[in-house]
Amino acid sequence: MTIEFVFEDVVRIYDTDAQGIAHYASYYRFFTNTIEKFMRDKVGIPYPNVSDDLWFVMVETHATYKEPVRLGDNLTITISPSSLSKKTIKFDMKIISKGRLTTQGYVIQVAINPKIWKATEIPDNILKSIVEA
């Protein structure tokens, strides 16, 4: 898949430690905000709780930090669905600041039925919307 969606964000005070550098947990906020906007704006569904019978939950995340981002930095976050199955989605993520790749990683999500907290199939129309986004 070669789909790429771009989201702009900024490093806020609550993202940083005492030195003004983004704390590692903040990168997952950047990732999550980007996925949320992609799912809402491009796929056309609420996220992560799509319906009473379908939620998306993260089961694996990874990030490699190449350069720090700091308070006030403008960020460009790209997302690309790199792997889809009937029950999972893997999103590749990149964060760019000042024209430089600062972070890359991925998020793997599983579709679940929250009533029984078990994996469930992602409806075909959602899979199709992700592929065509």
Contents of the next structure:
4 protein chains.
Amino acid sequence: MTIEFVFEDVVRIYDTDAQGIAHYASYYRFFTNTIEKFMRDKVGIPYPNVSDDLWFVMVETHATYKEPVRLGDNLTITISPSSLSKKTIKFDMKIISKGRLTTQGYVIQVAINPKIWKATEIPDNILKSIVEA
Amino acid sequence: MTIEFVFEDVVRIYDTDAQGIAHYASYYRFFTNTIEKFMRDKVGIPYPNVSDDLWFVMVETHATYKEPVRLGDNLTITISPSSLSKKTIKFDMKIISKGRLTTQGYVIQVAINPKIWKATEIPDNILKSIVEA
Amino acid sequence: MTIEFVFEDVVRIYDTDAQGIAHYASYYRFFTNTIEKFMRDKVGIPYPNVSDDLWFVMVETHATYKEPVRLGDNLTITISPSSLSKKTIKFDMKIISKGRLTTQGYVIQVAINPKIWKATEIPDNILKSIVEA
Amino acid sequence: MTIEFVFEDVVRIYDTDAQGIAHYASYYRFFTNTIEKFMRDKVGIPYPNVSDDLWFVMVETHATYKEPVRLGDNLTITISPSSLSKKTIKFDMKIISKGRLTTQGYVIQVAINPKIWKATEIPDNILKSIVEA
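Having looked at the form predicted alone, could you now put up the form predicted in complex with a further copy of the same chain?
Next comes the full complex, and the chain you just saw is listed first.
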């Protein structure tokens, strides 16, 4: 069973646009903030550039926007990690504000060796830490 | 049949990140640049805030990243519009660089009346211009 | 005497660019994060849109970059507020990383009434809280 | 005498914020767009990473905001280059919209050899092309 990791964030002025709501691409920043903190605090590795031999590169992103969030809104962001293969991890993300699910999405990343820019297996201990974090 | 609209862009320094490639969220800026130009040049309306009664708000976004693009790379971006309903439009997007498909994605937007923040039908002439542009 | 307020931040992947360092415009995001937290925690007001009658709008920004900061670097950001007039506040900012001053800058903001988009005096209690925070 | 180079841009949705105007940091994107095009079209070099031996890194940025610009506004941006030394170039920038000067600023960059991350002299032919462009 995946235990969710929770991150608190806030909608800042540069996240918003002239519709008075958070710009749709800003949500990917909320996702990244959460993933990075999850990786640092729960898995214990830097992210997305783990080492000279291991980077996580993005291969797919998706978000559905159910309700807008606005300047100053407090956000609770949850992350549910899973492995799609020994080389690929998926993070399911939810953003809750004022008790309501406002946004849902996911990002999929593949591990690569940046020296040859080829997919590589995630070391067992790291993969285990991610999916069991 | 949908005729595709084509937009030329370039990867700028602020689009890139410390992996030496365009950051995954920058692609949504490439999409937006293309959509905005399509709306202005082909449909003849400002975007996404068309008027005091009509805004397009984002409800879903998706991208798959097949190959990275790098600082200075020239991009050819195609947009294929379709209507999912009288209130909802989808833009299928492709990014080609150096003759290869590097990124594929879509964005779905719903028309709202911003005064009451409720979905509204897209005026016939606008909807027609978008899907037949 | 101005007591400085201190904020901790970190260089994230979207802050960096293909030079492998934080992009020069990202520093203004570090500044904004710090100012916003200062305003919320020390002054007790939302920022930059305080109320329907009071917004802070940016009129001048400046930064000098002495040493680069990189992905994952921890940042200590200090803010020293001062009032240039009853309508104008200046925040002097410093960013320290690994014990060294890496960036120095300031932002100047004027208070406006957004309904008429004209400069307005900052209420005494708010101005006092800002400069004595 | 410096001949100014002129670039046309437009305020896009992601440039704006919840004050309904272009966010203050977006102006640095307008500056960068202009500089990059100037370097490519007039000087004939990629920017800011010219080659493996020559990068331009930002050492100082400044902007004053006289009047706001809004979603969809057309911008005319002028760039006036000058050399402060054999290693340092300054670009004075102006943004005009609807016939009015809305923003004025400058950015200063130093040439470095990225392999050793030390300041280096700008090759004569490039420096000459920049200041006489």
